[in-house]
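Here we start with a single chain on its own, the form predicted on its own, put down as structure tokens.
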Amino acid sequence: MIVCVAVVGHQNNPLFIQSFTEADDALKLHHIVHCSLDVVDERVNNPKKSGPMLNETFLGLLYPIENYKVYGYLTNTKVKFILVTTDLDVKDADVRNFFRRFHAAYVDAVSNPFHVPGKKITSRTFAERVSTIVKSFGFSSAG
């Protein structure tokens, strides 16, 4: 089951940040959000130890922690997308998946001309199409 999902700006900067969990979990869930920005960061400033290459932007399993597992999404724009699951045995092919249904949904919302570049994203139709998109994937569960 997808708990959370975020988009990050290039200076680590919440750009949208959104929990399908009780309101208890949601701080927590932001807590991991964050924590997880400093393996992303390692992994994109030593390639070599964590394996994908820098045009790789599937960063794949950040670290599992407790009852979670948090992926990791790089755009060409240093955009980060982190998604946090308590599925345990989920397949790569899945969460390569979302990130590119994610980052289309993220394109739409950015593109639009009203959008400032590098501030929230405040639109109600990328939230909707964000849960759509959580909602249609088999290891979520999440409503």
Given for the second form:
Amino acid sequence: MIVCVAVVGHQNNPLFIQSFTEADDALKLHHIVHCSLDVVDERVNNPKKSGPMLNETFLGLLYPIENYKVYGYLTNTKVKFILVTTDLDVKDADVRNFFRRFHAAYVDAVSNPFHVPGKKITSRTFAERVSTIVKSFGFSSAG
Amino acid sequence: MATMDPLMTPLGQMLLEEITPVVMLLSTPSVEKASLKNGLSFLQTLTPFCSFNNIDVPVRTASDQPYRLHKFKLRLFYASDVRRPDLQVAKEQLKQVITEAGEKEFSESGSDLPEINHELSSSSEYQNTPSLFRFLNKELVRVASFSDHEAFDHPVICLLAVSSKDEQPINKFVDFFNTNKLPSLLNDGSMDPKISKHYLLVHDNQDGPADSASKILTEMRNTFGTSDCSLLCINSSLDAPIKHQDNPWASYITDASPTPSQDLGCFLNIDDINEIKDLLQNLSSKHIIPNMEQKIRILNQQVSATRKGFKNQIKNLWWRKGKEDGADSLNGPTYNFNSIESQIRLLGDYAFMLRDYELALSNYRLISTDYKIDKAWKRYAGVQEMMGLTYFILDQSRKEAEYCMENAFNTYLKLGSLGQLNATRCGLWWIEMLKARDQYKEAATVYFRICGEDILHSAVMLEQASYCYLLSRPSMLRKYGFHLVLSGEQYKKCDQIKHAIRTYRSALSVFRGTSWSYINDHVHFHIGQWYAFLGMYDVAVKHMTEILACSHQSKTTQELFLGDFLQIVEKTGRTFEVTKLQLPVINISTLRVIFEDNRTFASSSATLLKSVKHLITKDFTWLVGTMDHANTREGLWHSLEEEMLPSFSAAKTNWLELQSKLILKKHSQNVCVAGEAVKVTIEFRNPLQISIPISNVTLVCKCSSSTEVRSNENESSMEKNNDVDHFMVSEVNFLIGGGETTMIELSVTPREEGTLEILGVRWKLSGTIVGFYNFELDHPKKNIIKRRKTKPLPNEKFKFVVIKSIPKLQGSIHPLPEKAYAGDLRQLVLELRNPSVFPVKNLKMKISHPRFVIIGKQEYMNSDFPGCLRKKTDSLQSDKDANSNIMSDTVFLFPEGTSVQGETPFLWPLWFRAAVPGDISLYMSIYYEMGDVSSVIKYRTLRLHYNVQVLPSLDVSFQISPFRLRLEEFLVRLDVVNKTSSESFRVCQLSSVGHQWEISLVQAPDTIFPSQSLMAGQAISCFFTLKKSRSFSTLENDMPTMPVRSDVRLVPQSSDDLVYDINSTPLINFHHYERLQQEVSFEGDLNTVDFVLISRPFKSNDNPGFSNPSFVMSHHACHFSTASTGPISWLVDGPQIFHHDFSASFCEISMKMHIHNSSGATAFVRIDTFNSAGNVGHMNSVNVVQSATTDSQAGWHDITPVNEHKVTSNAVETQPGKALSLESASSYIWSGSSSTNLHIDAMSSAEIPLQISVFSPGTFDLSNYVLNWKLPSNGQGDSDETRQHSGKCQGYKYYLTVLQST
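The structure above corresponds to the form predicted on its own; please give the structure of the form predicted together with the partner chain next.
Let's see the whole complex now, leading with the same chain.
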């Protein structure tokens, strides 16, 4: 199950954080997302290999923490998408697929002329769309 | 780092200290007693001298190649301590140490937050980590010592100390070996009980000379052998205690000494110390090291014999396999000291301690597989651990080293609680190994893994992990912060609040300034809470204020934060002052300072007052509008007043004459008048979802009177208005609801001359905490009205020079509507009051939009409106009036002697006309001078500003086309559209302006307006004839004999609708400005006509803002040129129908052409006639030379004499048969000259005869002629370039029907 998704701006400022848990663990997830930025930075600054990784937006598993796995994705505008999941065996393809759809949703959200770049995404439509994507992620990985 | 000697790394140093030979010490009570005189136990006395930096002993172990040992250290333990340390005691001790360190660090850490120093962080890892960790880690390593699975803690030698005072010392020595006194580890077989011994006789010199001791020593030597006995004399300083410069013991006494006051080693003089040193050096080099060497050689031989070689290995393997089934306990089989496994381990450890690492490693490897096969996991882990360290020191294979450490660590962890301590130790060593190789990130994860269950332990480890993240390259600050927070949480759980605060504060440095507000709030909130818990409310409040404006949090969290905050503030027991209280948020960009010096303001625009909840004074002077436009507006005022104000040189004489000091200051400072309030408006915003009460909002001011130099500040004092004799500030209380924004107006009224400075704003939140906002600190946008071009310094913005009270006019205009329909004409009254006792004089006034407002005359004050607009039957002098009243944009001077003072208001009429739709800002400025000459300010201006919204009403357009039948007569089409949504208008009257035009209706008014009104949205057209009055030329003659009908009434005659005189005062004036406004390039064109349409609302709705029903609306349309087809107009005059008997002869018809030159110059005209009709017809259709410009207008075609010849022309054009006959042959010819030239004088007419000959009956189009005209290019009337100087006109269609007469 995906517990949290986040959009982080290119100055590492949170643009959107949504948790999908019942428990009151927003702070923890904030911390996890915040920490994951260190790993994103690390990945970006020391790319493992050139070649196929050159234009790769998907950063893969950032790090496992406690019961979570954190995945990252970096757009060309240096906006980071973070995914925190409790599923311990997640297929990379699923995560890639998730990020691809999430990216599309994000692009639509920021294309809104009323959205101020670099400011928090307040669009309700975006939040709803993200929820849908998150739900479908659970299904596709289960089935 | 690769070049660094592994032994020089912290881990290397640690190993050199921790993995060293152990000396077991046994001493009698009298020895202890003697040494306790120095405040030290015997062990402590010896300890400082157990480490040798350069012992320089040659060592030869297994190989034949000797090497020299330099650094060497011994570990001394009392026999009673040679056992597993008591875990509980150790824990307690650690806790105490941590608590103490917490206190110490906390008191040192001051109030300023730590900053992350990236440069320093790399230089030394221990520099910015608390020193506590070093000690703690050492302790944690020691707690794991004397484990039965490793051999480096096995005592190498036993030091037996007996005092010379003891009775029968020899027996005492023997007595030590009473087995039940020895440590259990030696007895249970874990350690070899056969330890070589060294016998030491301790003599206390204070007990007397050493003679007896020497005797005993001799005896000892006889008994135990000469080399193994020695004598140590201590306490040689008999009398005075010695103060050691560098006390060698000080650094070794870590725990609280029982007699801390006593100087350590005070009776040990330099000889004693040297003797101890010699003793231990001897012991090391002559006994310990050779003993170990020997042991290594023996063991090595054994091991080689039993285990080395292919044969032995096979044998061993086979043997192990067989053993496998038997022992399958958790810890594997037990090995006692003389088992071959223990021997190999011992060999490895000894070799390690003597730094023959190759040998050590080979043995560890050997034994490692054995243990693994035996499933002796703890021993296996221990060996792996040592292998890792050996690899590290050999600096051979980093991978191997790490693999071994990880393997050992995991194996220990698998053992559970049994291996916990060892796991910790192993982890710490592993961490050090990683640190030594700059693998801080990996080190951090190891710290994270050794957290264990103990909360305090994990807190310490997490904190260390966080520092690792800080030190890693590049530093991972976020993880640093996160682990600090985790660590703080753990510290808090075990009541180490000070540590918790410390870690959280460090974490703040990461989160501060980021937009991760949830985390930030959490950290600040907890620091605040914890400080409050410690009773440090001031700091607590400081942290709590950071989180007050937490708009992103949920309502409950906001309530929690605010509640806790207020509670803490309450606990402090005093009202707090916070320089930057975030609640409510002050929108500094809305800050406006309004003050009046020369300029005073007046406005009744009440809409702005609505946002202000509290109106402080009844004074109604206000500055309206947003101050963002303050500068442009000031420029506007400036240009408006330019003409009125006295010239600068006049001001300069003032400056020379009067109070030069004050005026000097005025260059940089603003001036305000005593008794007049300086106002500040500022916006307060509540970011929370809960409403907050704000009270006592006041300005903080500093005022100094000019008479006394002292300055009073109420900045820090809590009493308000303590400067009550200098100034008075207004106070506002209000409640801001969640998310609301409130504009607050504050004022300060200086009472005495001097200076006034506005420092900031102060308010009380919830009655307990005072917020103070200093305006100066952040420079607001330049919002202050500036008087001069020289820009004041930022800090001068809030400084004022207060001058003596002077009169101030108050003015208003009523009833100026807020909304009006375009064209609305009203009479207004300007009312001026002067509440001061001094009179003002020399009043002048200027208005920004004379098109909208003009100044009337005193006599109209009481005249009835709109009655005064009606045409007066008796007088014709009005136009003379009007002409004199039309003035350009000059200043209106109130009549000489006008003085405003006292109760009675000064009234003056104004005329208002809503000229064009839109939002109009009207600016009016009234200049006045002080009656009292001694004042600094000689004059002031009263600025009135009104906003009027003008709505579109009637859209009026005119279309003029010339009559083709009559010269100088025009058909005027008037289109009126009602653009309003609900209003109906009655169109009353259309007037042409001036005397040269006469206008009359084509239709009857009833047919135009059947309902007598123009409904909303209705459009209507009507036609008028406009005729040039013949009296034009005699305009100079004063009295035209007969008044020209220049007005047309569009409504039936009724009692209340009299004819409006468009030459009456306001109308003609407004018309003047309209003319100026609508001016087109045809200046000086004599053939233009202006129209004025007068309308009235048909019925008065209950529309607010249009309360006055009796208003008149005028629409002005100017500069309609009648000469649309050029300056030349002509008319062919002749018969329409002609009867002729063609049987007799062809027919000759004479016609006349009237040509009129309406230009101001003599025109040259040539008329050419053609006879080929077909040719002309072609030309007519394709090459239209000078078609009338009006052709392009939709629905307005140039069909000549429409009125008279409609039927005929239509018939002709729609009947192709006839048209064919027209074009088929030229059935007529022009007779007479084919070209006629003539000159026509300006504004005059000429007449030329024309003749045609017709040969058969029919209808003929006589349009095949061309009229060329030419004006002199530099004619006096038309200097305009765009004007045409010549033209060519196709003849008009003129149909002549010739019939056969019967």
